[in-house]
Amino acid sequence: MKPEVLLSRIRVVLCRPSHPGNIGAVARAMKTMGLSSLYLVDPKQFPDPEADTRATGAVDVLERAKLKSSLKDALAGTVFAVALSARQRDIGPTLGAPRETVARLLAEAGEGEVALVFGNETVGLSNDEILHCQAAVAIPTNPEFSSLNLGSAVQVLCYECRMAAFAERPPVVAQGVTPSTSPVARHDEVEGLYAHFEAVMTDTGFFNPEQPGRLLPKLRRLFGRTRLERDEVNILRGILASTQVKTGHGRKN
């Protein structure tokens, strides 16, 4: 199944937030994973322009989001749901890690609509709010200072329902970046970057030749971690070109 169809069958589920900026905040996150069904069950207020601000460029999100009475409701046609908790409660769902439970929550996305249950930014989830999911999942936050806000939880399990539809690998678009067009640089015209380098380093006196060291290996080294391309080295050996000019010694090929 397409990446994109697994991704909009998650509902992303908010129980009774308290503060409308946070629900604007849900849905930047949801969009700039790729999910985009918002569910909110007793919101304390919405819709509501501080959504709208936060949103940022997700406003769709909040137009099209659900509101329901209770998680019931919200839940009513899902095959799983995944409830994010702090804490193992006595009754309900063994905590899982991230990674492996979005996975889970993926595999069953593959037979319909699958939830991401988030609780009140205060209280978080009720005991009989987790007991309406079939997992739950703890963020393994800093132990010293394990407050994080909704809308950073929300972004981060979006991301890994991101990366596990797209097997790790989502699709980047590269803005502002021009793919190279010159050709990997020939034998030949390695050799005689090498062969520039020594000349200049000798010329100026960096490089004694009856003492070579291991000099010219490692820059042999340098440059051989890398692809060199035709432009490149023509670039390196403009600069030592130019340094040869300044010191007197005129060009070496």
Contents of the next structure:
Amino acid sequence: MKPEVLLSRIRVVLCRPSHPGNIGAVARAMKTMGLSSLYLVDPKQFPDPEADTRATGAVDVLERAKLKSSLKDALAGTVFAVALSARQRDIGPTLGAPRETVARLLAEAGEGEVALVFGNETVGLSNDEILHCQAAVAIPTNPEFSSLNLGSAVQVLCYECRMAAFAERPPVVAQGVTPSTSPVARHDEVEGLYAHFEAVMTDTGFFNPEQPGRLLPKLRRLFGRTRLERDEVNILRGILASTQVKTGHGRKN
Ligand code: SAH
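Swap state to the form predicted together with ligand SAH from the form predicted on its own:
Every component of the complex follows; first up is the chain already shown.
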């Protein structure tokens, strides 16, 4: 696949950005590296003249930006998403290095759309947002001052994407990315599986929505590690549906 096509399949997703100037800087960072697909989840202020000013010649990226109300909507249709965070969370994918993770991202881009997910300038990504991603990356920094400006963080990742896409050898096929007969499950299909699990576990009494604990985040983390295929999601949902039949479609008798 041509490097330009691989780069066009990478969505840059900004979660709840506060400063329109940063959105403009992100558009510029993307366009200089050949990326163009910008998704904005609930931006505080957009469109805005400050965003246009900071984008300079990348206003076209802003004009084509897609506005979404949740990260779930922004990731619909993707086959792989990477969260950007300076801090390891106690639950969520283990933080990896940009170069290795971008190699995996480009390998997955051969299969469909993929995403780099960035957090809000003040609070970063929420734990819930991180659990929508299958991998996480920290940009190595001075440990005493580890938080980059949003536009700078996007620039570093877009640069790595360009270097990997145009490397002479094809993107390294990461471990676990083996050819298979079934396509990789898309984000919305995996979300459907989680919702199905939650419904069945609630019906059987295994999960108590009043006292949710960490069961749902742990399931997300488990499946986030496995790179589910569409066939596998269908099998798991078939198993869940069969238990619903047994229990009278989930109704309590
Ligand atoms: N104060 C926030 C950081 C906000 S910076 C916090 O403590 O989480 C805005 C976004 O840029 C972050 O959510 C993250 O997506 C990205 N970012 C900044 N520095 C980073 C780093 N060293 N590694 C990975 N992502 C980083």
